[in-house]
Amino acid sequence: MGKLGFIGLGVMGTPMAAHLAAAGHDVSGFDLNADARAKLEAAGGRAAADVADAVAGAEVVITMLPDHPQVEQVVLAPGGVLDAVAPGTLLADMSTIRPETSIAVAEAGAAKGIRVLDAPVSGGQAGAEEAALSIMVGGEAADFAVARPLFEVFGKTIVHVGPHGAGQVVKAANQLVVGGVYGLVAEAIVLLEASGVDAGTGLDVLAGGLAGSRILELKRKSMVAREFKPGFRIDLHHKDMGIALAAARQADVALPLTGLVAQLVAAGRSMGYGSLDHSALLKVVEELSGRSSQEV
């Protein structure tokens, strides 16, 4: 690859861009946060002055932004990515946003001769830092083939899942499953402790059986210890559950368990836990049972 533009150097974007720079790619990145730009420079990339500077002359542009309003502003607004890059450029939006926004970006790109992929990721901050992300990609197969070598720099599971917007639908499905498992693990901990059973020992057993999951593997010890330093914040999962419910409405299907999990996540945000890791759903379940962490 030649020059890469990277827009959005948050907790996920910074390590992703750093991996690309470490792999020898010419990476120009931009973020509103000056500290984030400095981190990219320290990792071997170039801190751009603005979006247009970051993507000037780029063959591939990657965006990693919080939500669809930021994607629309950075990509679609006058002076944004689509105005600043040349026809033939490949834009991979790796943000988690509504499928309809991804489709709109792809259509706007096609009108200008710009290839577009929606490629949201799963794995959280740890996955980004360890170059172990799962990447679900929507768009044309030929464009996926071009982008795949770049995705392999920071991802382990990389799958072309369908046309434009399909990546976002798969990510929505991922988030509803993750939220549901966190909620059930939280309930398991509350039940075990309220019954006088050591929760750590009980979850060790669950992790080795049919109930085993990646969440139990990685998070059971920190949940029992009530350590909720964010890898992925409740605020962001709240946004993602809204995307899942909107996608269900668009597809005209009922997702009753997803609706319940979305309410638990919303409750966590309302209780002031939005900045905590999404495993802090345990605090919500505890409060519903009248049991605070201090009582355990």
Contents of the next structure:
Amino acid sequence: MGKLGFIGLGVMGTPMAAHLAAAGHDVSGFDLNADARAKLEAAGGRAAADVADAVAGAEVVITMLPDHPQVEQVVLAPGGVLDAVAPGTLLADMSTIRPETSIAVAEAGAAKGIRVLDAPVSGGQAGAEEAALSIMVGGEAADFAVARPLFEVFGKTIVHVGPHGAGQVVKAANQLVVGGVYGLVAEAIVLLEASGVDAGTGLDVLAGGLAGSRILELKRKSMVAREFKPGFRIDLHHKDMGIALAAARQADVALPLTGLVAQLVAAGRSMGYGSLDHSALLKVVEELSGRSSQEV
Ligand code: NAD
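Return the form predicted in complex with nicotinamide-adenine-dinucleotide (NAD) of this protein as a structure block, the form predicted alone having already been given.
First the chain shown before, then all remaining chains and molecules of the complex.
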């Protein structure tokens, strides 16, 4: 199997790269963080000295970075991926970033004969560890066909959703729905508790009816117990709500509920909850009514 370069070995990138190495791929990875590089070596990959070293000779490069400035730095800057790989290489950027940056990266790649996909994921750390990610892919169908067998190593639901940037738009839609549902589950808990009704019992009923959702299924117990260990941090969701609002502006549409949820997420960050799980939106909603969480 051909050589793979993997840049960004964080919460998501480490298990994804480890699955690729376990599947027999020759994975060279780089991260600024030395501990992350050591984890890749422990998983059977090679820790590279820098981005250029990681991607030299690679047939496919995967990036899994926090946000667009890091993608621009790693991919577009002098000495970055586009400078270091040969024409014909496929770059799959799996970070969650603005659609416009994904389009700009694809255009810069095309100018050098490098094929680019935007392929953000959903499913969180557990999805990455259990090789059960959902992957939404924007770009050319032929490039998707090449990348698909690699995505199948750590993904379950893998869908080509449209041209460059479309994967990021689908991810933005995913994040606004997730944020909105968390906000409403938080409001349900506050209402139940303030009315003297057991919130756990109430949410059990909701989970079995039309209000049921994957969030209620997976998170209702930890929210009622005020367990907010991440998971997906409020800080990252704040970034994603910004992407959703920017995409809405770009598309010339109004998304009022998304705007409201973005403000609640921003408030969570301002209140010091940025490193808690996004289910900690409950703390924001409680504080609006002068009720403070019993536990973090
Ligand atoms: P993370 O912060 O854990 O990992 C990012 C890694 O990139 C870090 O290890 C960091 O050291 C590295 N990095 C940053 N700049 C670099 C550079 N210039 N060169 C090399 N390495 C660099 O983030 P994560 O949770 O793994 O998320 C990655 C992306 O996936 C984000 O866009 C996030 O929104 C998205 N995502 C995360 C989750 C989740 O549950 N954590 C779920 C779905 C999508």
